[in-house]
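Take a look at this one chain, the form predicted on its own, written out in structure tokens.
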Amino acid sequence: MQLQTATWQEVESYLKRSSAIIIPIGSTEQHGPNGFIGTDALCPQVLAQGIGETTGALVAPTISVGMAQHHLGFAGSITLRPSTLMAVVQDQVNSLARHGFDRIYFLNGHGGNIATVTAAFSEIYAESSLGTAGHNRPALRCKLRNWWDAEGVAEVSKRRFGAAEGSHATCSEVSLTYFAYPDFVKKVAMTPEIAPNGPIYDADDYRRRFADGRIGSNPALASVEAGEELYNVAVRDLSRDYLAFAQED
């Protein structure tokens, strides 16, 4: 069930059987010559919908803009400051908690979010530990799960793409978005075939090191077929992970 298409009465009914909810979170940033700018938000969004259909979980609106300052050298990229993203995460969690949600499962599509979102969780827990949380707020548990860390996803990525998978504008994430949006598949030759690797600092340095936006990848190998396989194994494995979290004591 999607929160955005549910009524408040339906959410109240849902809370009688579950206090867990999925929040997809990603980023709006360049993904090389053939990847969608929305890749990091679209991947967790489509997977969360699949998990919701499999488990009956309620899925919140996707947080589509994340911590992506290092991509600002490429047209279309948008970022939030770490402090802003932390505030967004805290406000959303506390809003949901007011209604009785106490297991908040963030399905993440962007590595740049990890440190910031984890820090936001620490701020949320500090409110309880320091006694500053609202009296009507339940004890909260938050989890950040990167979709690409699912065991089945790693196996498929290694088998299909090997060393060409890379770490940004990866074959797997581009394939997953192609499966979800096959009408927008883009065929682009990569030069060099596999992009260079290196550290990430500010936007200007990133653009200098990685001229077309990729890091270590050859997303020309991406395909709808691979995306479908990745989708199926990810929904399978992440559904299990979500249910275990939702039922934690």
Given for the second form:
There are 6 protein chains.
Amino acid sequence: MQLQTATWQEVESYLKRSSAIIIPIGSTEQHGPNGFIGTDALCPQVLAQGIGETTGALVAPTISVGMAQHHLGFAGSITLRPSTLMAVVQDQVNSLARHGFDRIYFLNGHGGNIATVTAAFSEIYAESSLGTAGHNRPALRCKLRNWWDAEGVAEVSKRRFGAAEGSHATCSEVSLTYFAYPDFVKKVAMTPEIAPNGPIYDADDYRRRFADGRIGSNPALASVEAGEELYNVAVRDLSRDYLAFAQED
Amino acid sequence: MQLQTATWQEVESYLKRSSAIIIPIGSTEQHGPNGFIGTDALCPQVLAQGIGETTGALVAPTISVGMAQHHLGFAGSITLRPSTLMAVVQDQVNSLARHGFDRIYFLNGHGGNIATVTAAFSEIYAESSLGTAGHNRPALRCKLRNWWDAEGVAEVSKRRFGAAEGSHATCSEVSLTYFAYPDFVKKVAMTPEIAPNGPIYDADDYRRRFADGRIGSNPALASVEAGEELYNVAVRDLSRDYLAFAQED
Amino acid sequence: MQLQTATWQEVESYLKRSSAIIIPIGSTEQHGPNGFIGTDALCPQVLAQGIGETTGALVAPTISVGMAQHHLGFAGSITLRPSTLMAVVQDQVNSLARHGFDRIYFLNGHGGNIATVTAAFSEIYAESSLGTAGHNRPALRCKLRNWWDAEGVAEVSKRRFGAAEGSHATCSEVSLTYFAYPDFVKKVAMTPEIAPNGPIYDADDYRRRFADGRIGSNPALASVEAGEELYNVAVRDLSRDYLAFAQED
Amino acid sequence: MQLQTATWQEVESYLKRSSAIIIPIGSTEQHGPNGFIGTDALCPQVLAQGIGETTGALVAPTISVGMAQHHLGFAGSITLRPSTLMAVVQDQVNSLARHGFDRIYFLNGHGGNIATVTAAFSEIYAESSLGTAGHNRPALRCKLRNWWDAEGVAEVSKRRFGAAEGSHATCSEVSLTYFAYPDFVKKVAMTPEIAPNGPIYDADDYRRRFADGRIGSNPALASVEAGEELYNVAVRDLSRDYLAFAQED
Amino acid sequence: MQLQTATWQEVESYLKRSSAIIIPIGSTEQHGPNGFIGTDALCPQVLAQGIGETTGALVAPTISVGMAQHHLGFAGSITLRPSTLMAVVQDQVNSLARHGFDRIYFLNGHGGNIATVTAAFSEIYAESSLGTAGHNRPALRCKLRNWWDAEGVAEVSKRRFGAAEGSHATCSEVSLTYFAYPDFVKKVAMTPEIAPNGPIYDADDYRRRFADGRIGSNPALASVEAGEELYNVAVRDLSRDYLAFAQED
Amino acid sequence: MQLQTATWQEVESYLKRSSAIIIPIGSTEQHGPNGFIGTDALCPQVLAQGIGETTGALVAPTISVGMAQHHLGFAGSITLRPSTLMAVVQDQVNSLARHGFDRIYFLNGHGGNIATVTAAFSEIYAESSLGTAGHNRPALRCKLRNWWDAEGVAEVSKRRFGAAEGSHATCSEVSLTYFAYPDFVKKVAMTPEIAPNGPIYDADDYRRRFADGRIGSNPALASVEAGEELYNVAVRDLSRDYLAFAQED
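Go ahead and give the structure of the form predicted in complex with another copy of the chain, now that the form predicted on its own is out.
To see the whole picture, the full complex is given below, headed by that same chain.
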């Protein structure tokens, strides 16, 4: 069930059978010459819908803008500062906690979010851990799950793309968005075929190292077909992961 | 053009002909017995897509969660604190300013956002106004436009719904989402037919005053047809407003 | 009763008969060639004193510096960032709540404060709305009332000044301060007679559009007599409004 | 010259002969059985007016609410958190710096403000000290001066009140406000005559130690005559101190 | 060279040959029945001293308190909220940047710091990435290196402790502190021998899952000898890693 | 007992006999031509260890970086902004309060910390004072004690150094660190012998006034012997002060 098209009474009913919810979280940032700026938001959004259909989970609206400061050298990239993204995560979790949700599952599409969202969880927990008494909300549990860490995904990526998978603007994520938005598939030749690798510091340094935005990948290999296979594998394995979290002791 | 399915090179090209962009901003909050929780986000999102098609404007991803503290008494409502939403607006505007955007048009779907977003604009301007020298980014201009303030909208609302339009979970906004998502149209009888009016304070007080979440409306009157008329009028008038802002001296 | 010249025991007695208080809030900013920099603070301060005498209300000290970033292009203007003003409002309201005040009536003299103070109220309410349990302070209600929105004021302004009233450095507000501080009446010719209108962005843009600081007004028409009439009408109507709020269910 | 009744053009002229300004800063807090809640704000406000007349200094509006958390156990006391007061001081100083003011003289009426305002100065300086380059505003200097530390004041206090002067709700400060507001002089017997002394922690602890709010004083000895003498001595000595700061190399 | 016992002139000389510096960062938190509360701070502190001697690196004072909210259920544990630790890292890095340091190497002793410190780096970079122009400080690079990730360490841990190494209060970290502080070696029997594993949420949940504080380890196996071997391997490999970073293009 | 080499069970035992703890707090900043950059942190650290041995007090790890913005003109100085240091103090105190500590004794080595740490205490107390109900943690008391204010210290300083003691890079503090770290004693001639005095504003101004960093001192007179005498006197007197605070009613 999508929260956005539900009524509050429907959510009230849902809470009688589950206190878990999925929040897709991504980023709005360059993804090289043929990847969408919204890649990292669209991937978890599409997968969360699939997981929702498979498991009956409630799916909140996607947090589309994440921590992308290192991509600001490329037009169209938008970032939240880590401190801002932490506040966003805190407020959304605390809002849901008021209603009785206590298993908050963030399905993540962007490596750059991991540190900040993990820190945000600690900031939320610290409200309780540093508190002294008397609050009576249920003990919250937050989990961040990267969609590409779903069990079967690595096998598909490796089999199909091998060393060309890369770590930014990867073949897999571009494929997944092509499967979801086939009208926007873009054919672009890559030079060099496989992009360089290197460390990530600020936006100017990033642009200097990675001229067209990719890191280590050749997303010219991306395809709708690969995206479909990835989608099916990821939805299957993430559904299992979500249910385990929702029912965790 | 949707930013989410564009590449950074396409945005770079866009910036050669325009430095304006639309950011839809809404809320995730109860909208009475037959309105979607995402109503306030879906309305500007749908309209922004129409304005984008009409004018060629670039459309950023929707800010789906806004300032909705007064709705937290109803399951599924999610809020950002005003201070958090201000930081979100600041970071997104400053990100876009780095790329050369200097006309940021927020298309708003939620009355509760007006104060906070307006304050955020002042916070952004204050960075320059309190600064002392030397920054060389273009002078930024931010505008918040409520979709329901588009010129022709009031006439349609009044003609079709009269006194039943109300001010929260209005007939017009519910109609607009029904037009956009006809599969989710919900038939619910309202008791009383027209909801009460009153002031807004915190969430507990809101729930006490407005038992099913509506204020002053009878959204049982909402329809796909009304939504379509509202959509056409609003896209037409907001497109004109957007272009005037984009070209303002 | 003025809080500043009362003792704490007198306030303790007051609280036995009322839990409402008036906080005048203004700004310290240019008001054109013949208006005081303190206009927006002095107007609500003077009126609050009158309302206090009429109704017996307790009047807190004036918040003299508000949100005036757009006036920083003119010497002597002082602003708080919106985030700072929000913190000021929060702390003052929470201080008063500890004593048992639960109807906080902000009498406002500056349009530029409206968004920020309204956002501050939501920030205060969000402390409760996002909280989870157990707090036992009385439900707070905050109200912002612009003095110029008092019922009878528009009639006087229109009758006396018509189109020359304007929207910044208005004839009415200058008149009201002249009535309160007749020793400081200033005779200055205005060029052009009626100042231009336009949108408000940052301080540099403001100065470019509004060369002497006024917007749409000809405050050369201001007078002590007009100020006296405005004072009497405003005190009468605002007293009624304050009492209604203090006794609201 | 009072900033509140000046025009921006008058401030522009002032800046041609001086870049210094006085900001009175106080507190709104209980001052025992016969002292005004506004004592700490009214003292520097009244003295600053005198210094302004003596030296020609420009006087900004009083910051009436300061850091008074320890007084919150007594009705009517209002505090800013230290972090809030720091932001207020920062914004006001940065506003003035934009206009070219670079000697900001805070005339203080409240011991509880000293730490916070001093920390605020460091926060302001840190903006420059931690900055890396290129800002071109004049080097700012901020000074906090407690009115009771004016050279001649201690002699008067000691001669007139001796051991009954105390450290909160002192005979001197109550006298000074009685001189300024003789209509509000209050006759109250004190029990015990001289209040106890002790350390200051939070508001509950303060109330437990100091039952009527005073610390170490017997303000029943306060008088209009003593206030007048203190006023004259303080204005004379603080004027000299202000001028030395304004002209410091 | 230790910064704490150097003079500023010695640092000025150092900066002529290197712009890199090591900051040990740890935590103050329970480490089970026989581990020191300071384990995570002492390990990087001791190793940094060794690396400093090996490479000539300048070593800043240790950040002894880190992000340890999940340990607050055990007496003596002290945490910074993630937002606080981020501010600490920012200020220290910006201070060093003013002097010309541009390779800041954080040697980390605590897994719970990783997310927060990584987020802090992004917050620092975002100051530049979101900035618009003109700042001229050198491009900063920050690196976080966990001492236990030094190349040779895993081999030693595995050979000596195997499955008893665990992930909190590990045999290796306890050994390293025993080597450094042999006077404080504590003999305590563990029940069960190997502690349980599990996820980490807030402090109450942590205490419920991990009764004596350990996770997955049997630190009764820790020894001074093992500590010495770990020390030698870690200093050797981390010295190489530090130099590579200091000289990175 | 040093917290860093204790186990959590040992702290749990300690809490049965005392709820007081010592936190040494200093700074990392230039101390002239022959003083250590860590002087202000090492002095309270060394003394706290002595007090701990004398009284049995538990000693937390030193806060080594304090508020030193004015020293940033000299290489190696590191500062926290006041707002950051306040957050550090808050979090550490709140962590300790959770365990039942309610007498937090900050032994301070740096004049520049006084305002900020004092403001931090008020920020901590304000959490309670502004709170409305129900929290049940013990009433906290925080005390800041400058080591040089110990009763006997002034006598030693005056007798040994007279007018050459100064106020930054003083003979006494340099002596104390020489006693603690005799291997690092530095022989440097001072020009002029006694450094100038003056006010403190930002870092650039400081460097302009105080060319080698000292204020009013001739630390060439510092010696290990003087350090030892100071150590003995200070430990003796501060131990008495600590115990009085720990047992205060």
